[in-house]
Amino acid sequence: MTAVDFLAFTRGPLFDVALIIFIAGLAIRFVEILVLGRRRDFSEPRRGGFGSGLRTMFSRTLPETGTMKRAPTTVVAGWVFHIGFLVTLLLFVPHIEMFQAVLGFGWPGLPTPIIDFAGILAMVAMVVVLINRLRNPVMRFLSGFGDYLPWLLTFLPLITGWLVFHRLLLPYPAMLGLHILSVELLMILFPFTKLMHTFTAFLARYYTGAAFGRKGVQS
């Protein structure tokens, strides 16, 4: 298989398969969560649960003062990574064109130097987080394959995308094919790894806030 054939395969049939698995996996995971249900609360509500749930969704997004003092590296590097990754994913013009082909609509992008800088920041932040995890005895003891696999799945699209952007390491068609392949691997495994927290974290925060709010307790 030539590099051009490999690129055509990753952009065509393999991408369709990855997208189907990604959507089906998300649907299955959400169904699993929703069918668990919860026991009916017969107590009289002291406050509205819906508003408390929404407030908790947003308030828990910001780090608490105590967390910032205990683990500043994790908090700062985590924020830098998430912002850099989202900017790279959502505001790079070729990515926007891909979303437009799938969703039917697009949005304005950012200049490529900004995207390049955001990608580098995201990769540096990921390396910092990994080193911090490996150097911390407690975090290293608590970490396993399920923690390092999501890191690798997320890092590969960033590094291969950066190499494609700068036309390094391999000829452009081959490197672009590897980049797309790494994204498809991320899509396929996303619903079945801890990366699923991208969606479930907000559901958990809402549920916690709504449950506490009904009891009149601040979450």
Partner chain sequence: MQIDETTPNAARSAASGDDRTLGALLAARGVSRRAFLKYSSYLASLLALPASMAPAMAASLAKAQRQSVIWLSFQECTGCTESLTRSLSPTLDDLIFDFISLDYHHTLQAASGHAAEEARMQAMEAHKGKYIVAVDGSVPVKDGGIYSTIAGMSNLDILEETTKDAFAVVAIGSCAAFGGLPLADPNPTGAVPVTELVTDKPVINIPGCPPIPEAMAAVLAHVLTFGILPELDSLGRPKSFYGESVHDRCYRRPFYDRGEFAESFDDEGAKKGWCLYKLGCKGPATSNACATVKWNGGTSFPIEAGHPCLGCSEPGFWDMGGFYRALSVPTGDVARIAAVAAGAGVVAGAAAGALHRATKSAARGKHHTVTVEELEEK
The other form holds:
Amino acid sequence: MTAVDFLAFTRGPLFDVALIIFIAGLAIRFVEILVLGRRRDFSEPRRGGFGSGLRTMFSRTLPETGTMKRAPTTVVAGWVFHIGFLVTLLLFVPHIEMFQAVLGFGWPGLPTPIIDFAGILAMVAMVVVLINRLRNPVMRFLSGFGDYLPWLLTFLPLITGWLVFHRLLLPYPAMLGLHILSVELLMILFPFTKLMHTFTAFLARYYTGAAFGRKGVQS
Amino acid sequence: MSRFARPHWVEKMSSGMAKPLIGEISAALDTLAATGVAGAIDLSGLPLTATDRAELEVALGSGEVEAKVTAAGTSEIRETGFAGVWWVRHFDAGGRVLAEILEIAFVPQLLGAQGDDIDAAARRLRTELARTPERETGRETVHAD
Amino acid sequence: MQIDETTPNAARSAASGDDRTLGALLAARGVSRRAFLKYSSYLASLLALPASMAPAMAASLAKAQRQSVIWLSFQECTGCTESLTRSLSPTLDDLIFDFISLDYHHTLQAASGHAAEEARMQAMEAHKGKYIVAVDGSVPVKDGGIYSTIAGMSNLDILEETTKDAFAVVAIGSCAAFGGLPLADPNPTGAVPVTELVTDKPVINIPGCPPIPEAMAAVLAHVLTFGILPELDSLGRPKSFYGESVHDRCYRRPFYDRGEFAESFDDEGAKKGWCLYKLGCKGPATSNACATVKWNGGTSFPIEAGHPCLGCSEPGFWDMGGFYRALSVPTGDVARIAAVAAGAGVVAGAAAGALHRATKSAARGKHHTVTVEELEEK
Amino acid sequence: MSANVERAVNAFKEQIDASTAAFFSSCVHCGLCAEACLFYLETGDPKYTPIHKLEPLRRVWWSSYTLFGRLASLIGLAPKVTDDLLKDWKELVYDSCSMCGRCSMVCPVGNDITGMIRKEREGMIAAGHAPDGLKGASSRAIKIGSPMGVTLKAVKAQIGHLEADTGMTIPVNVEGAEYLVLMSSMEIMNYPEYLEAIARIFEAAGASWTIASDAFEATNSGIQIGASDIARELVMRIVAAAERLKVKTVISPECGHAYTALRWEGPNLIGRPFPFKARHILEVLDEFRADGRLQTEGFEEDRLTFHDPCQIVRRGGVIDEPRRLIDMVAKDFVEMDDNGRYNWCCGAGGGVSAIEEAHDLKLTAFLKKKKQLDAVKPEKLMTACANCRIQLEEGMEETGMDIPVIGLTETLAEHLKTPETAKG
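I would like to compare: after the form predicted alone, may I see the structure of the form predicted together with its partner chain?
Now the complete complex, all chains and molecules, led by this one.
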């Protein structure tokens, strides 16, 4: 198999398979949560929970000041990683072209030097995150295979993508194939790992925000 | 002039490549002076911007010799301000730059008459002398040989 | 050895045992040694050899004998030959044909029929172990190779017979190098590239549809000068021409970096010469020298003419999911696949959810009331 | 699977809902909940990380309520809940969690971890793996009427003393009264000034109120131990009395979990909305204040701070009311660093105060509050929860601090405008 055959395979059949597993897996996990339902709350609310829930979906993105002081590494590295990763994923023009193909719509991208910088930030932050996980007593205590695997699954697309972009290590088609392969691995394992938080965190934030909100507490 | 066509704003930027190039020329010139061994740097293979090129030209300056060779298109040979450093540009018949070379030599290769050409010339001249006065073209003469 | 008016020049010179050196031959053609030196400088530059090697190269070439070349055309369109015969600038364009003794090329040679095949056999005999076989076109192997025959012989048999005593094989063009169009899905003739068939001889691939003529000339010059093949990449391509991607050397690359892309062939971006990535440019995945050597005597290359690179010098370029589909875009019908997967996922999720709800109802049904009496016991 | 484990798993299955599933799906093990938990912060032991306390519940969610988990358990790959696991988790679920809800406030993915602990306790108690102290409290609550064993007789005795001392009449079982006043056992036993304060304030406000002889106890051990069956019975007593006496509002006293039990869990435990309002005393007092029915005179001269009881503030939503009331009577009020919805627990909520084995742990947890107090150095510490008050007093005694702890309601009563001055 030549590098170009490999690239054609990863852009073609393998992507289709990964996409099916990713989308169907996401839908299964999301729907099975929603279908489980919640009991009606008979208590007299102080105010509506809906608005608070929506607000919490976004407000939890910023840490409470005490948390920031006690765990700055976790907060800052986590933040930098998420921003860097999302910028790289969502605002790199070739990626947008891919989204356009799947979703049917696209959006404007950013110049590649910015993407390059964001990608490097994300990778550096990921290394910090990993070191933090290995050193912080709580995180080390909590962590297992289910935490280190998603780290690797997330890091591989970043590093291979960066290598493709800078044409390092391997010829472009081979490296691009590896990059796409790493993304496909991520997509395939996504629904089975804590990577699901990408989507369910908003659901979780809504539930908690709404529950606190109806008690009159902005969370 | 470069093989690397780029938007004009890129051409306006300096890559800083001129400086290491001059270092390389200097080393080759030292070698030439010490051992008589000539050297050459192929500029056409380097992604110089117009600005880089201008920097290089300013740094090298111009010297005493300028020559034009007409062989399979023209070639332009200029001595730079540093004796022994020659700027050689080969053009094809259409005027496109085929190659651009900095030669560090006593005399650029192309300028000197070539041994085989001299042999052929000598033979031709002998034949000319031995022949009737009618002049014929060089090509036919050689064919007749 | 019969020589008649129909024998082509090259074949005639080979057959007549013309053992003059290239230098002598060129001089006879009125090409001065200066011109020759200049040409060598150009070739050295193309081959990315040190500029100081040009004189040695010229000297070496001058002493060399003409290289006997047998050119086999199989499943091809003659575009490669066209490309080669249009090579270089007017004053230099013949040089490549002076380097070689083209002993067989059924499009160019005057001879036909038995005489033509005769010339091939003679050259093979005369230059046993020294001749180069140039191949353009892929070789059909399905159904015993019946889909392309010459003089009653299948391409496969001709290739086998001709390469047996060759010094090296040069696969010219993407068809010969990688199978090209004939191999494209569904490959009805069972076309295969030369590399898959010739395993006991060195094979140089000079892919492209067509390949850059200078690449061919420079590779031959390399063989003649050094007696060995130039450095090749993992796909058997000379690194000096295929070492960099079209994208890396593209004059539109800065637009890519700035995020400025043409969205269609007639939009403002296209007019401003912005990057053609979104229009399907395969430049980033294509190793070739188009952006530097260019075409038609250095006039232009496809991207300069406003069309995305098709990636024609890469294997399988016909089947890369469409010429106008961006490289990062999956080749399958992903929007439909995603929709179907989402639908199936929702159904499966709802079914799983129903299962979970049943479990929960069952748990409620089995609820065992917690009483203080039992707390006191436990 | 033993019967105990089976009951625990069954209870977990009953409790898990869409929100639980969303929470477990979202946890990324970032460890930030530990940084919000005073049991972890003061001990430094990672096992006290809040999300870790939910492992038994998480296992049941994964193996029963996810398609992939179900498939995994079919081939024996899903980790199981065992009796040993539950036994090991008893300390984590009860002793080291005061259900203060601070982790739920800071979790970046928005998990209501405390809410899940509440659910998990249902399974723990179903399997019998609850601390003896809480079991005893629940038993006394059901059988005697109060977790501390306070009988109606004791309440009546206190009423008698009060009436004798003040000359006021304490209304008992008055049908048609506007407010039904509840008390916590601790108030009856340790802080009789609460009832006196209520009597004086309500008299001044001209509000009609009553105590119910069959529902004077506000606390709900069922909520703390995590047994809805028990909690329901205890709430039902209050609902029955309120409906019988046709009151408009039932007032939860200065007690944290009692408010959660009545206001937020109560209607759900009985499966219908209340026909009356459930309010915290501070909410009612703030309404009096707004209506001008609560007027005070004079100020506390001491530097004073307020300890937010978690269940009233963070998990109850009564945040601004205490501050507005304090402003009426305090000149030198200073907030602690983290206050309101981000307060730190006293260390003994959620039933921890009733767990003997947790005695040392709750005093270690108090050190968080001590640091907060040391930072603002108040001369008086005000709160609005009898349980907090006891823990604060005990904690300060242990650590050699000497700051008087006062209740907000009683302080308001002390500054109540006398009827004469009020008229003038």
